[in-house]
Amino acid sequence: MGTTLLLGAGFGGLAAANELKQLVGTQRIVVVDGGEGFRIGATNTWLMLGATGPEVATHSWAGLAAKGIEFVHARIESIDPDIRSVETDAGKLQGDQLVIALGADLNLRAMPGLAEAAHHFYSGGGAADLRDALAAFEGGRVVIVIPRTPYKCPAAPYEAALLLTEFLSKPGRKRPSTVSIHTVEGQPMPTGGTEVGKAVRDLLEGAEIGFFPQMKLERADATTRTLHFEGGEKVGYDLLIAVPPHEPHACVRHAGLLGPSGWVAVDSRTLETPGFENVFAVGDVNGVSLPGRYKPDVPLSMPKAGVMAEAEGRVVAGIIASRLGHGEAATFDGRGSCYLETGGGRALRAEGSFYEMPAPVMRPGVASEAELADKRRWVHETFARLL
């Protein structure tokens, strides 16, 4: 039947591996990924806070091969998209589909001064040094900067900020601690809309945590712990904390395939590259433009999230098995949700339909306690269903 190659082992690229070798069992499947194992970014916070366990826990890749699904591990060092083949450090591959599932980079360094000032909860190794800075804090103002977007997972941010709120309360500090967040938004997840927008400013609110929108950081400054805006304004610190400025991998930024957009362009519906049959992006790695837009000036595109690249992982598996002659088509929706923890053992879940005119649509629930229970199950299922 052929090859499917598929770079980067995150969501995006083992739903779409488990998906087509549930639909065509004599697809050769090969899944190539450098990194060090599958981990969920939505528990970073909890590690942040000094959690434990397989909830956040970086899981191997090595339940695949039982499933008849091979992997490579080897670091990406450049794509063909024009004859489907990459290099790398283990040698080359080729495959008849190929499928690009890499994800965002994190690059602290893309914002001066910001790699020396900065701790960052974005990845495992990031949420950990934040965790033992966190434990040696003795309190005073926490600032929580937001430099560029797009970024994965846009409620991560304000989710720390009001756990960190709560974490910060408890006995034990020599000071007391704020919490603000600065950022280059003109509000809290602007593509999810004013209804999204205005649930979560309130929470920050009633947690009496600052909220600064349409702040351009310009540079940060380690040794007076200042951070220095477009216009002038400064903001002092005792303990920085950041969302990295995001960016395609180099291998990615050279193969000729990124949009206007900066990531990868593809059909919104097939998540295919024009001009590239065959190659397909999903996950963080792309820039989906949304049809809808809030103000006419101002294009919108899918936020990243893990869940959205679990949904166009499973999409492209299904376009790929119906050229092979395996069952119809479905094209991504452009729906999908995500939690938001608020404090107290309590969450919420925002449902999103983005591809709604004349703009997305996106609905916050009410928090509680069975709502962060379902974030929970989510997590362990998740792990069981991917790997």
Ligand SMILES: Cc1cc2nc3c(=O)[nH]c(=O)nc-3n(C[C@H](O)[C@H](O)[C@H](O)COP(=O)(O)OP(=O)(O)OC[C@H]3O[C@@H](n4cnc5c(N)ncnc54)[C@H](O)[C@@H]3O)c2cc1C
Contents of the next structure:
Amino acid sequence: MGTTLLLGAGFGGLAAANELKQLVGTQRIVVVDGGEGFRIGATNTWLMLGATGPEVATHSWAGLAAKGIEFVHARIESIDPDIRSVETDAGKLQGDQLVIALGADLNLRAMPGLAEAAHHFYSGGGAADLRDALAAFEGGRVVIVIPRTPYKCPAAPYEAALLLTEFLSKPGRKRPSTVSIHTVEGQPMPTGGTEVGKAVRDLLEGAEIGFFPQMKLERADATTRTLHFEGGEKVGYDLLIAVPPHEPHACVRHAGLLGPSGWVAVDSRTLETPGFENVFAVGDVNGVSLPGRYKPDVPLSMPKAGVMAEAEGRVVAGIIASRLGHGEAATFDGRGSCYLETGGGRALRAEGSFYEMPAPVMRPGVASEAELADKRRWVHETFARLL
Ligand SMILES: Cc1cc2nc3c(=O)[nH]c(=O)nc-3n(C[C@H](O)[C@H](O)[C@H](O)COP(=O)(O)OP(=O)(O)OC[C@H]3O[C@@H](n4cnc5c(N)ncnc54)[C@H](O)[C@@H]3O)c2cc1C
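Provide the structure of the form predicted in complex with this ligand, given the form predicted on its own shown above.
What follows is the entire complex, opening with the chain shown before.
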């Protein structure tokens, strides 16, 4: 019997663990995570707007033991891909296969002044703080700034703008509010292509949300409540919400696995790291380059999303199982979908096929109440499926 060591118990790590246990019941599977439990980021906008209940809560990993999956609650300090081992604050762990699924670190300090100036909804804690700030907000200019790509769920800031516009238009505040988005991107959800970009821009326009693309943030000033952009442009705000700059966690940055994208380099079909046999990286932590769309020589990157992390985790489990003599392995097909809530109790779903040539294909669906119900169902089923 061998040991598969899975780093991170989020979408990717949990999917790989569950799938591998199904495929090879005798394999010892050890999952390591230093966090507080499993949350679904797709519910952060609900939490930001005051929702309570199990769907926005952090869920315990305690149920994994009953499935025969070992869970180690420990902080990973370093990773040695040569010998597939990690140092943690609870000691050293080693595996015959190593799956890195540690997600992305959020670093507001990567941009001068942003940590002091901005709220965010990219973690449970951030969304809860923003909920409190919104409760005290008297109205005024709400600015959402996207200073850097890539970031998790390319739809999320646009969804937040639409939901906040609706939320702030309800009576009871001293002043009316405006919402605007200032982004370094050329269009919303650029990997999705012009059709998706136009659909989102139309939604923003319909809700009178200002959209300002290609704006490179240089610094934020909390004292004067001003954002300073490259070229000298200044934007004032009353409430600032930022998409925090994302980067790999320190233990990943120092493991010698990063590619030119700044994320862990992997084979796009097998998710294996080049040069390290049986070391895989799935989900937000990896950087999968996609063919260029706007400029053929400038690659796009695979969107960071839970559905992608989960699909990648299952593919890696299949590859490990097949190397252990259990069945044929499929490779990752680069397909996935994401929801974008539009307000009015509706959501739309965009379906993507990111390995299409000559460029990724993504199609936006139509916003409906049924799609929002579908998202809610997906959230509940995800907890049941992975924990
Ligand atoms: C606002 C928002 C909306 C979103 N909406 C959607 C959506 O609609 N659909 C969708 O598919 N995705 C959505 N996402 C994205 C999705 O949440 C992420 O892409 C997904 O969680 C990535 O899965 P992962 O397994 O790669 O990483 P994660 O789920 O982040 O898991 C990583 C795990 O590693 C652990 N870890 C990290 N560092 C260490 C360390 N040093 N030691 C020990 N443990 C460590 C963490 O505690 C964590 O549990 C959204 C995200 C946000 C923020």
